[in-house]
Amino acid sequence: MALVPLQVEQLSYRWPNGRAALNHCSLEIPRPGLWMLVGTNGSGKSTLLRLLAGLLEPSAGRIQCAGKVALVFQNPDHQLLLPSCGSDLQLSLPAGLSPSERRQRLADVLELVGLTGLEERPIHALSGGQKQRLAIAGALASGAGLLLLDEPTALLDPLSQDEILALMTRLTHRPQQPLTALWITHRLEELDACDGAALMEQGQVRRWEAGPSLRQRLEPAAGALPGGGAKR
């Protein structure tokens, strides 16, 4: 029987103060496509995707993955470091690559993800959404098979917020080598695209549910979301 992409058993997490971030959180992702958690400031959402990508050490519990796990932050500028695109994807290919293999995996995840040819392309001449599909691509370079995506929206403008998940619904629904993707959002409207979607709370993870649903049972309360609705 394959592995699910992500198992995560009674994971606990306390910050130096004391103060419990993740209460016995248990989450299983169990096939490959885009999922979705929504919740308040301080439920505990951002601390989970950190844990997973091993940025923190949690105080109990375990996490499985299948594969190889990258986290994209919500604001790219904090994860491109080098000037052009193709110098900041090399950061992100793994070793052992020959020259042609590299300038081959480059040309692939770029094409994947709409930047074709931009190789060359300095980083500060990117729009903010190019931006974010570079940090994809180096994701996907990585051959991470779990994007771990932290509010990736939020700094966008519309058509770019509508881009970037035309993208990843694309991307985690390949017939061919299908991304896992975990998308923490504000913006309740995203989560009609999903496969399925939770609410996080007091640092747990409710069932998955219908996107849709979820959406639906939310807006009524939609002010005690950060944004105070369903648009951010």
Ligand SMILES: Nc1ncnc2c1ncn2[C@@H]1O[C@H](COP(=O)(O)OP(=O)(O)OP(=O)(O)O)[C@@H](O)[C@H]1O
Given for the second form:
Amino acid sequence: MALVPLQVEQLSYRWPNGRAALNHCSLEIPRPGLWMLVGTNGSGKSTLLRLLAGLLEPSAGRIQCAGKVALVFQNPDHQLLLPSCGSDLQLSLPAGLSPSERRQRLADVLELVGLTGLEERPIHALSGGQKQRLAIAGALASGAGLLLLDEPTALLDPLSQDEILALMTRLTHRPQQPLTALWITHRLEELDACDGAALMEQGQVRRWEAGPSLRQRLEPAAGALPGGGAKR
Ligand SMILES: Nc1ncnc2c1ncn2[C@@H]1O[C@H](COP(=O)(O)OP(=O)(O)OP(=O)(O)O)[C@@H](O)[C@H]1O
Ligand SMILES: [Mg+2]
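Could I see the form predicted in complex with the named molecule next, after the form predicted alone?
And the full complex, kicking off with our chain again.
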């Protein structure tokens, strides 16, 4: 049987204070593409991504990923560490590449995210949208095949939000080596762009469904859901 990009079986996680965040959570991403999760505040979305990225150790259950995994945070300032675009990307490159391979890989990923030629640009001189694209470039530089994006557009202006969504749509549908992305959002309009969407509730992911139909189902209720609803 071909390996699917991600398979999660019966995953549970309890914080040290005893609070259960994931509760026998199962989920399968059947093929590359842009897959989205929505859910009320505290339903366990960020905890799930942290478990998938290996930042937390599950209390029970199994995670199987076909390739390398990279996490993209809501706030790129929390993950860009070095002063220039090029130096920051260097940190993400896998070991064992020659200097010329490293240079080439950096140029390639910058081009893929629309930041060609910005190796020397100080990070503080980038816009919020450019910083988020650089964070995505870092994930690509690492060789990850599965990108986990935790509300990647929440802090961006509308134009940059659209750019990030278009970029991830492109990267997850390119003919060669399409990526798999698991994207958490509270912005229900983003669901229209995905290959499948699922609702997360009380530490469990429900079944995949078409993004627009999940959007339609949630929209009238959004204001009424606890924790501010599925939309902020
Ligand atoms: N560091 C922590 N220590 C203890 N409990 C935590 C911690 N982080 C999150 N939790 C709890 O775990 C549960 C799941 O939180 P999580 O952050 O995964 O939710 P979320 O779906 O990402 O919410 P949001 O939409 O607000 O980002 C919540 O009950 C939350 O209070
Ligand atoms: Mg969260």
